[in-house]
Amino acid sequence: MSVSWEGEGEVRVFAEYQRDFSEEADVAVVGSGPAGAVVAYELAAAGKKVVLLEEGPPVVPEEFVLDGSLSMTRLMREAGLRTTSGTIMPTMQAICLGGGSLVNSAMCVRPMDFVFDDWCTNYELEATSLADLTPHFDAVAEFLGIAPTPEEVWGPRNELFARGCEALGYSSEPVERNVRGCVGSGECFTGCRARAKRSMDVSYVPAAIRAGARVLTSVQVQRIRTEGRRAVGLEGQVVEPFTGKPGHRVRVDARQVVLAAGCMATPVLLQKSGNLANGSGQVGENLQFHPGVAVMGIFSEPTHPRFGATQGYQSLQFLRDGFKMEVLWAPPGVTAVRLPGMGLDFKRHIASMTHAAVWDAIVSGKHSKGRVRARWRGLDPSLSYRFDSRDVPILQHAALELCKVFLAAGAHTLVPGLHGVAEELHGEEDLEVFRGEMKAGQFPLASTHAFCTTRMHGDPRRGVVDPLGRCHDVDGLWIVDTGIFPRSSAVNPMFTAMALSHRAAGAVAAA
């Protein structure tokens, strides 16, 4: 039996919060991201009475600001300063309506056949095959417009990528990107003012209110209540944005529990609420990411780097061998953290800029794994992550490879910036450092992907949710985020979140 409630759904703000309150629902989700959303959307369009949790507040493009290090500190956890132990990789999560897809780069790249193959095959996996998931992914892009990135964007930066591509005979294309009049701005990574990026905030979430879900923003889920073996609802409080300051209680009943809170904070969320849904010892662990190295070519005519689509073109050339190449921007504050130099050879390395590109290569790094637990206090996850060494060689190969499209693509000077590389590099003689012996130590390492940490797996001993996001070990339990992930994606990971999630919307509907 569903709740009722009356009128059409609302949005929630931090100033609307007055005391401590209580909500019912069918179905209570936490978190707006891709995953989150799209759950929600789609389980009230179902006619579900739902509730969407957010910890983060909504911004408006008024509010978006050019300023790399300054959206970060409003916009990221921890100010985007969050990184590992053991290998130390930066790592950043947005804390805002729409979670990731308000900041990222709007990529939305389907994995090839081979990796859902061996999904099913090493993690005994059900209709979790490409096939069985098409019709989720078709349904998504639809509903988002989802289409290769248009020629008039592309910019210098995402041509000359192509050109070198292309001479060197390697497969490259336009990426797909849930965006709808893009402007080629370059404003992805600090929030696109011209609002042509179909980020949750202005897409899905509208959706989900309009077929009646309330959306709870300021809001941060601190437990997740059962009662036996069934979860009953959450619990958690107001906190204000930027700051975190706790305010009122905030407490919702609902039938069914949806986490898609992301991949380091939906396991701290478990462990906070008594280790649940842990039978198998799984919650926390196989944290993965996708390691990234890049390189940045100068090229003796102007690249405007500033105009064009931020990641609008890519290559899949070497997906089987572990790495995928794209263009990369984000703004010079934050791309200057790459570059080499002090004094005067800093400046000059930014003052090429105008005449520069980035490229980057995400690489899968299966071999490299951690873990996420549970701070004494608080919600911030310790991280803790390891880079294997069988992961260094392939690390190797795409720096090498995107120096290789550089030249081809007319660069006079590359700045690899890899400890103990040459500060810049000038023909193809200069490669033969890639070709040698490298250590891990020698890469900048970073990452936004990340999953593994609630694995599915089709033995509930050994994965912590069924291939439908259903938790083995909590009835009404589920978990949508890309936690889930059993291992890498390959590719960049928002689009399959969101068709899995668009998968698990109808199993919870019929539960």
Given for the second form:
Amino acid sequence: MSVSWEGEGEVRVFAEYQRDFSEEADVAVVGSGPAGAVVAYELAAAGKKVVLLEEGPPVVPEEFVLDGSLSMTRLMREAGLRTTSGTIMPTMQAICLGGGSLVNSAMCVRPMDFVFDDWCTNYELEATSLADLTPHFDAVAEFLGIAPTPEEVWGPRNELFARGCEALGYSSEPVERNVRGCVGSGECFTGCRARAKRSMDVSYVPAAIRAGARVLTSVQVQRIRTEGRRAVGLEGQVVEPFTGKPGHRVRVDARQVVLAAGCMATPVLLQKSGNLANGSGQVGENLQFHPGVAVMGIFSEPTHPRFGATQGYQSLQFLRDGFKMEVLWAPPGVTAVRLPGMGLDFKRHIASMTHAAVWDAIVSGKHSKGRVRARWRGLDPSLSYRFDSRDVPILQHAALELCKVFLAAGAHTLVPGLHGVAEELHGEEDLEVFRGEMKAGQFPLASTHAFCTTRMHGDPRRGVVDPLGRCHDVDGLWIVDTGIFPRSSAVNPMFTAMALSHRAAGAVAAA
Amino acid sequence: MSGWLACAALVAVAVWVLRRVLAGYPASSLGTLAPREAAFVAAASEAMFPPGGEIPESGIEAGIPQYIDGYLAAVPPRQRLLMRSLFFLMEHVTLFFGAPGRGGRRRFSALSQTQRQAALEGWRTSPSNARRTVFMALRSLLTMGYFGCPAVLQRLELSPMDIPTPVIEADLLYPPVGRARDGVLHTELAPDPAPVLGADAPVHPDFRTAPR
Ligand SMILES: Cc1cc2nc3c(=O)[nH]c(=O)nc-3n(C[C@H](O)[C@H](O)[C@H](O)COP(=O)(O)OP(=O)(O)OC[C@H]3O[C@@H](n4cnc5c(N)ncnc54)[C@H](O)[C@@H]3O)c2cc1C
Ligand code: SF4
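Okay, that was the form predicted alone. Show me the form predicted in complex with its partner chain next.
Following is the full complex, with the preceding chain placed first.
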């Protein structure tokens, strides 16, 4: 069956830009990740003339690289080697059509009501309770077909997690994901060859194009143009995919400008545009993450870890205590890095991966903060972050609970990968270490969830945008990416970003 | 006169230091790694993944140096510089903080296998967070290189699986990188979902060279 794209919007790619050019639109959206793709589609569907600008290229399945680190050199900013200073922590942001949704595990988790109650109370936000946002979560869920991970693709890694939680009486459930027809390849990180993951490039972006949006890929937005107090458009440059080599100049005139470049890039863009929208002094401040701790458990039976949904099961049992437990899988080389030992001993640990599962806990990290600053050249951010000692007991508790779930699921050996803790633990008695005092430096942290760098606040002196994403200081300028979270979402952030973006679309359309 | 002597002595010391630090590496056939870097990566690969044990392939047999050579070429300049600095640091730090045993104050690549492992183990278990972080950076590179070897993946039953890729609507829209839209690979939908895999799913025939 042939499909025609005639008469509606279109996508433009690097090879087609022959000269400098300009565009005119009702709305220009920067960034095609979960937040940008939703707002672009909703506005195009509402009849607005939309231009969506994305620095990365579209990546087709024939080009997915199955090797984790080589894939990162193409799909991730700074080749996936971005780290914070201060507390040194690796973090990753994607650079491709679809943003983080192309490489993420598709977990769509609604925060509990207490998260939004905290946001409303402490950040003076109106109409931002879970009840207020539920219609927006529902609309996104329906569009993407978000559904619990089906049992046929759980595989041993996910099943053992369920078994361990059940034995301890902890709540657990299959993760709801934006996936249809998952085959259980466990390779969400390098792109879904089964075309099951409804990442933005295969869902909202094509829908936006159908509705008339023009999508300009391989265009790096470098500056927001203003006249007086009003945003009037953007300036940028064509960049070669994967190398970033600059090319033709691009200019967009737009009545409304929506920034969805992600919580690292959006503050840099504002800073590079003359410290725009920063009357509150909060642009680039308040950077928060969900620092994660991962434990590997080894079982007597083979676990066939390459089979099964990447992150198909989770437990929200301890969400109010500050952490969430979930199954984890990543390219094997990435997973093996934290195993202990040297030489033959390291190899022995690697060999045990055939019988292993890895589960992680993401910690709300609400006491820990950092900041994003523009470097003097280019748009890569300089990131600093300090993991606060008040968040350490939560990490400890999380590590303890992960170990308990492993033991309850039948693991005979636990490999916690923590400095100053035995390299292998074998039973409940070995877990005492997590009940004593521990230090932040013992945990090798990493996080792919980042937010709060352009936070919303009801008070313009204390936040960058209002609850609808409208900048307090600049007319016609909106922000919808995870940077607008006022505080950690406690759960995986993508779904919340999409719901907030869905709501903002209505306000942008009416502006 | 004594000034000249002092100068000559200084020059001699400098030449000796430079030779000890920078010179005397065998030529390398690798395109991106300099001979010094190639020697270090090879030595570190064998220390981290010696021959034998539960996975027979050593770091060299698994092709870690070639992998890192290609990886280094693929990363942006700033990250390349950081990696090069990492290799330089680790190769020469043992001149100042020697590995245990006789002759431990030599370049890393000139140490014995036992000394190399002891030096790396010192970084791995160091009380200093910074040293452990540096070690982890090196470990990450070498380990990813080790897992880039199909034989290693096969032994661990972790090879990527062969998955039929349906053609969905979006595949009619985007060309591969570098081509214009008239280069889109598909013109017809083939939306049949791929079958659910299992623990014994077949291995992707040419994953080493993917993208297909
Ligand atoms: C490996 C990984 C796994 C994850 N798993 C999950 C998960 O399962 N569930 C979940 O909820 N979250 C997950 N996350 C986090 C989630 O993907 C992000 O929170 C989410 O993608 C953020 O959406 P966003 O739209 O705010 O930003 P992004 O997804 O980062 O999108 C921003 C887009 O803007 C583009 N851009 C940036 N600067 C410019 C510029 N100057 N000009 C033009 N374009 C620009 C970028 O290229 C990018 O495409 C994961 C993240 C990673 C990296
Ligand atoms: S587990 Fe595999 S098939 Fe399922 S969504 Fe992820 S990449 Fe696609």
